[in-house]
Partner chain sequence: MTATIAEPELSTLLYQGRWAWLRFNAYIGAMLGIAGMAMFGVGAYEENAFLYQILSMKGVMWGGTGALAGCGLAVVASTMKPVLLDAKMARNITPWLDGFVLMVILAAIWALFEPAQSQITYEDQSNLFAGRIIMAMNVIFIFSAVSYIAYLFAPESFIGRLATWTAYTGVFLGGSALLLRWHESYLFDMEIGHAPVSNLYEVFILLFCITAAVYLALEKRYEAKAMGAFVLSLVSAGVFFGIWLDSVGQSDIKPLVPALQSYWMKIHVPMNFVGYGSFAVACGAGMAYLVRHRLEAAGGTSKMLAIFPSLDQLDQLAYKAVAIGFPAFTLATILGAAWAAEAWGGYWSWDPKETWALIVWLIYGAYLHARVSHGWHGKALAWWAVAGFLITVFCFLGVNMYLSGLHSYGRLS
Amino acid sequence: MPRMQTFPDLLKSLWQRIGSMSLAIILLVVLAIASVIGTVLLQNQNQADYLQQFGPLWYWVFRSLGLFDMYQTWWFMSILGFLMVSLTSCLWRNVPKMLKDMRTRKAAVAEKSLKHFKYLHDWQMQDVDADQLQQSFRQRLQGWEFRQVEQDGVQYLRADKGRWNKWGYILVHSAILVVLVGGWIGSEYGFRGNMAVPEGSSEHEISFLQGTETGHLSMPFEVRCNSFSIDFFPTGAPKEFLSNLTIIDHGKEVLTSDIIVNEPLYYKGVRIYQSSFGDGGSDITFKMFHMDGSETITTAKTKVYQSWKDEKTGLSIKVTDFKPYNVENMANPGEVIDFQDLGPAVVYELRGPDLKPVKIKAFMNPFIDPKGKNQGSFMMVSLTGDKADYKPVSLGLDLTNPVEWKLFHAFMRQLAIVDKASKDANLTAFKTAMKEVFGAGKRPERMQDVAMRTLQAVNMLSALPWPMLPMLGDFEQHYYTGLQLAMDPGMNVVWFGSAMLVIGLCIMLYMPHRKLWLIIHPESKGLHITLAGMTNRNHLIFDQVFNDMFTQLDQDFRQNT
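Could the structure of this chain by itself be given in the form predicted alone?
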């Protein structure tokens, strides 16, 4: 009848299974698959972006699995925990055996074991002294360690080189465990978040995505942005941006320094990185062109991220962004790239009673084509609110020139009273409008272009449903610097584990454990010699070492004979 397994035996069996190679491989494969998913699927993005990208069904499936913040999920941390326990069990069971094996180095070899050696030579020697043979063996293995023993009349001489090779295995497995522990420490006790600090302002709170919500954390100090500067490439892409920061700790300025990308500021264990930039609430002045035929031009002042509303008409403007540079490729398809700065532009949402909300990007300067011709003021309009749906709208008039606005209204008044049945009604109305605005005999520069723009404006401006046309009139730029603050108390532990891993791999790959046995068995007709060898790596090199040793000892034997 089989013996019933006791509770300690059950625990011992479970401990051995946890530390098994098969479980470790399964955990590593699952961890690798999860890491691939976390790399392909961008983590901690806006939830609206995920919903738009995957649709409602897959969004909720991925969200329920925690794939949007995978590295903080319970199941990912559980895999790491099981892997750490498995490595601990493996080290606990095998390290004492490895240390004992490296210390003892048993010299005698059983006859049954010799039959399984890959490297083995046997031969007979006569009239040879065993001590001289051993001395020759030692001399030809300079730098090796020797251990000699005699058992039942048989002399065993063992030579080892790289016998500490098992330290490589110990260090590699220990290093993986140390790296995992360091990662766990960083995940539990560290943080990484974003901070936006406008020029001249200070901030002490970071924000970060925590699952599907936004978390906030107060720092033990404040960060003030004294100034922000940026350089651009000809394409309009940022070339370099720099922030001058001051750390304020308990009301005292303790540190002032410049930071750029990849050169962080370090204070009290927190690394402050330059990560982004944006508009920090620039002052915006709109020119409001009234569309009621009164020629009125008023101004409206607001800021980026703020709203302005006209109480009379109910028209409201919510400014969402501003850029002083807007570089676009003006070349036609197939032509050489021709980047051109279209100048400052403001982005706003326009709403009003009985009006469909639209998103508008209004440019301050008129559009000058590659041939130098003024095509008038313009804007980009999106009826959906998505910038991908922007459509260009050419307004015709150069609204930076108030005279053209007057000429347009004078022309509209003359069109209303001119005899429309006349073939030259438009020309007559335009000449009368020119005389009204400029006086008799005077003409503006590039009159033909002005006339074409005015005719275009008649068709375009009269079709706009808005009571006022907001255009960018002036601005005062204010940036904010986007900072990323991170503290990882486990980082030094990870670096230490990485160093252990490199050292362990070097020992494993470049310090193989080579073993040679010279076994001398006295017989009536002389000596029966056995040369045996074993290595755990680099068999091609060891094969040469082993054969050279046999050849040299055989030559010594023949010379002595």
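Between two forms, the rigid core is defined as the largest C-alpha subset superposing within 1.5 Å. Residue numbers count along the first chain shown, from 1. Quantities reported herein were computed from a predicted structural model and do not represent experimental measurements. What changes on going to the form predicted in complex with the partner chain:
When the larger part is held fixed by C-alpha superposition, the smaller rigid part is turned by 6 degrees between the two forms.
Return the structure block for the form predicted in complex with the partner chain; the form predicted alone was the one displayed.
Just this one chain is shown here; partners and other molecules are left out.
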């Protein structure tokens, strides 16, 4: 009858299984495969996007498995935890054995175990002094450690190199544990979050994603952004983002410093990084072009993220963004990319009674085409509010030039008067309007362009449904600087573990433990010599070492005799 396994026995065998090599390989591969998921599935995105992408069924399946933030889920953590348990078990079982192995080096080898040696040579020699032979063996192995013993008339000489190799193994495996513990300390006692500080203001709270929700945490100090600036390369690409920050601790200014990407600020264990930037509520002045034919231009002052409302018409503007540079690809599809800066632009939502709300990006400057021709002011209009639905709307007139606005109205008035049936109605009306605006015989520069634009505006402007056309008149820009604040008390533990890992790997892979034995049996007719060797790594080189040793010993003493 098979013996029943007692519970402690079961635990013991389980403990050994957990630390076994095959489980280690399985765990590593499982961890690798599990990690893939999070790289294919974008993490921590908007839940609505996920829902749209996968449909309700898969969305809920993925969500309940935590796949949208999978590196924090219980099951991923369990794999890591299991890896730690396995490592601990493996170390627990092997380290004492290894330490003992490294300490005790028995010089003598039993005849039986010799047979299992991979590297083995037996040969006979006459008239050779055993001492001399051993001397020669020692000389050829500079830097090796020796041990010698005589047992039953047989002389054993053992040489060791790299006998601390097992320390490499111990270091590497405990390093992984240390790194994981460091990571755990960081996630348990550390934090990492973002704060946006507009120029001139201060902030003390960070926000961060917590699963599907946003968490907030108050810092023990305040951060004030004195200024933010962008530096450009001669090619126009951004070169440096720089924030000048002041730390305010309990109402006292304690530290003022510049930070850039790659050079964070360190205060009270918290690192402050430059991570992004955006508009921090720039002052915006709109020029409102009244579309009622009254030729009126008024101004409206507001700020980014604020709203402005016209009492009379009920038109409201909500400014959402402002950018001083707008580099756009001006090439037609299929052509070589051609980036151009279109100048400052403001983005706003336009609402009003009986109006379909729209999102508009209005540019301050008229569009000058590559030939240098003024194509008039323009804007991008999105009926859905989605960036992808922006359609360019060319307004015809160059609205930065008040004369054109005037000329347009004069032209409209003349058009109403002239005989519509006449062939030259447009021309006559335009000529009269010109005279009205500029006086007889005078004409603006680039007359032809102005005429073209005015004609175009007749169609375009009258098609717009809005009572007023808000264009960007003036601005004073204020940025906000996007900072990331992080504290990680486990970081140094991780670095310590990393150093252990690299050092351990080098010892493990590059300092193999090599053992050589020279065993001399005195026989009636001379000496029976055995050269035996063993290594745990890098057999290719050891093969050479071993064979060289044999040939050299053999040659030396054959010549001598």
